[in-house]
Amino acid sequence: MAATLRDVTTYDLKLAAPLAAGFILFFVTPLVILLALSFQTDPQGGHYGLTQYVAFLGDSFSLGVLGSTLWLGVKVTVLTLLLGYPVAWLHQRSPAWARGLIMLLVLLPLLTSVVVRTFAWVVILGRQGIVNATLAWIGLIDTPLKLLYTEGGVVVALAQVQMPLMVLPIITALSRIDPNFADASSVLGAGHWRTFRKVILPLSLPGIVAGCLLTYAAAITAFITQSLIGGGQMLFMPMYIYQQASTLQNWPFAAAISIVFLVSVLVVVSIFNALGRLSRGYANA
């Protein structure tokens, strides 16, 4: 009797049970607890209602912190894209030995602790840091510029920290583009810039959208970098939540802030996902 062959492409759903249990235990359950906590009207937990959400949505200061955090993510994402796309383009146009070097430089931040990288930026942007020392040596400034504890410093530091999240998806998208497309465009009379604008850029849109999604989500939740580079002069949502929970011990309000922040991020992620579907359809057209 011939042996029955098993289809190796199908698996028993029971194999996913440990993963599902871990997901429920370590993600769904804490999220449900956080949601329940956000409905408490006071820290003692005697009553439940929408008091914390009304307090947040009715407070112009809290809404300002949320808006500044979301806008910070936009600025970091745009800067990272402007700096990261040329790096990904250079990686694809370089010989094999140079590609390895570029990839090492791209991945190097991921091999270093975020705390170490952030403290390095504290030294670089300080009044006696490399930037001010260089500008003074050239003669462009007489007194040190205030670069640390500014929003510009936070944007630059976050862009460098999150750079791999932007570059790697774009490299993947560029590597999937058939080189014959660019050759065909050149044969038809298009120059390098027109070929890039009409052929390469549209085909790399899925990688751009993926990189922007990862960079944005990581930038607005980067508690350490925002706190160390921004100092106490700027307040963003991660630090705001920390202050309410740890300093003021107002856990229900901190939970409500977290839920509002989570929903806001999910809305932005949904927009990026919609753009990603449109870009894939455009690239495949």
Given for the second form:
Amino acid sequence: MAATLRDVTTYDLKLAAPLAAGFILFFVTPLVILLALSFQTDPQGGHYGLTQYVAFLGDSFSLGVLGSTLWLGVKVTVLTLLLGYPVAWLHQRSPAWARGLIMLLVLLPLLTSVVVRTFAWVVILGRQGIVNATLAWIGLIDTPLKLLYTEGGVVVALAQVQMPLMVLPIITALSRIDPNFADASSVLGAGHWRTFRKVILPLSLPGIVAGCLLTYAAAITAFITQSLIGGGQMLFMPMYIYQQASTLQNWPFAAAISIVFLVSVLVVVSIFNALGRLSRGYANA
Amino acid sequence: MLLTRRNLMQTALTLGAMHAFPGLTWAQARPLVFATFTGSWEEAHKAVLVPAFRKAAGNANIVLDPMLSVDQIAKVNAARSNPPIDVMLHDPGPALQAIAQDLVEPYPVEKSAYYNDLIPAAQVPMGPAPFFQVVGITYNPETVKTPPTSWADLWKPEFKGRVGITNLNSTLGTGFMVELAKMHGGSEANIDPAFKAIEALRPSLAAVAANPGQLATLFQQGQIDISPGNFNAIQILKARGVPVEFVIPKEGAIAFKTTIHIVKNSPNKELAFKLIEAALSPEVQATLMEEPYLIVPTNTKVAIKGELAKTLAKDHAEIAKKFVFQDWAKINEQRAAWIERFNREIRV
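Switch over from the form predicted on its own to the form predicted together with the partner chain, please.
Below is the whole assembly, all chains and molecules, this chain first.
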């Protein structure tokens, strides 16, 4: 009898074929072309070599652009985590009606285009914007502060624009924690702070890692927000690639820096993933 | 025929494919595809140029596919033997790139009824210029009481922290740098003086925009009071009630030819020619010169009137005198190096 039973734990791989075909056609193929392009020595083509990579990696300015982009991602991720975690925690602690409201507020930004959200920040950070107007009204400043076209402005705007990517995974992680753990912790004599630090925070680590990963990847590649709030004096990788590919039509160099960017992001992502595995072990311990 | 699952699937797939790739069903007769620029250009072309073309070409089908010059080049380059665009519109820098990459046909000048009426600067055999873009000084008349008269006014101490410029990614930003170089003894071949001048302008800079469109936002938000600006972009802002004015500095306005080209291997060369003829015709150019378009004509048969005559030049002779055309062949040779240098030196 056992032989006629179908094994329900394995699936026929053919089911994944359409997706796999689409993936190969629209993702893997362009990536291979990009890689091939990055080895061309000049835009006219012909010769192949490592010229573009040498040009990028041997140039402190280009490495600086890469470094500042990766660092921007770290700053945005930290700020988003600091602002987002309390929101997720509040969501977890609220009655049902308030949960719906918080969820709506978290999701609302996702329903508007990123261009619109970013333009709102242009208005908020401008010379006559909300921040400057309020500070001047309280009397803290006489002349408007420069907020737009500064790195601080970019970090704040990106943190808000990417907030849902951080909050949603943390909400999921928090909702999986058995409420009895917190009760048990307090029965055993731990205060709120200790319970949070020793029980809630470690158990929500997988959500934090997932949220950080999403926010980080979105922040460093956010071409629109980076250029609208950052302006033309701040150069991050997406703008650098656009400039080389579009304005200068230097496709091989643009392809090479795209690959370098991709690899560096993969490195960061695998660090996050390793942390995620560690945190799962920690959470299960 | 039996209605089996198999041939039901086939029919569904075929219909789906035809829907997803409409090119399959067109075979040869595709409409003329004109890649104009986005925004006000598209509106102007849709309202004036397209009707004029359809009248001249017996109601032939035409599709406007607005995109940036550089994107037009990329698209045509990717499918040279069967280009998805028939007519391209270019700023001077990209126009020369397109010609150098062998993407455009020479214009059939001998067949053209209007080519010889164009001002000399607009007579380009690889693709004539139906319009100009003009760059002068833009300022906020509410905060700048005495209208500026020279590019040098941007360096005045009273504009400390109030000046906006764009980086060199745009035609406007690059043209402005060349003009600065010329003012300080440089040229298209020697940009050094311009970088020195920008270095001196640093304390005055409130913003270096990533593209000219951002300058409009910056004026709107009161972030900047004075900047180099495109005449047509300013007219749009003005029409929306933003306090901005445009003046031609005494050094002359920086003028860019906007050239129009027949794409090499286009299946619609005849129609493409008719569209370009319509764009060069005095009727179309005269209409586009009026409100709200205010596009500078290149056909000498068009008498300059209205707002253009008031702010820019009263006739074509004055245009020739007041407009500075730059040598984009020279500029293109070194533009990559300039952008590189601007990236490094002007970065915060």
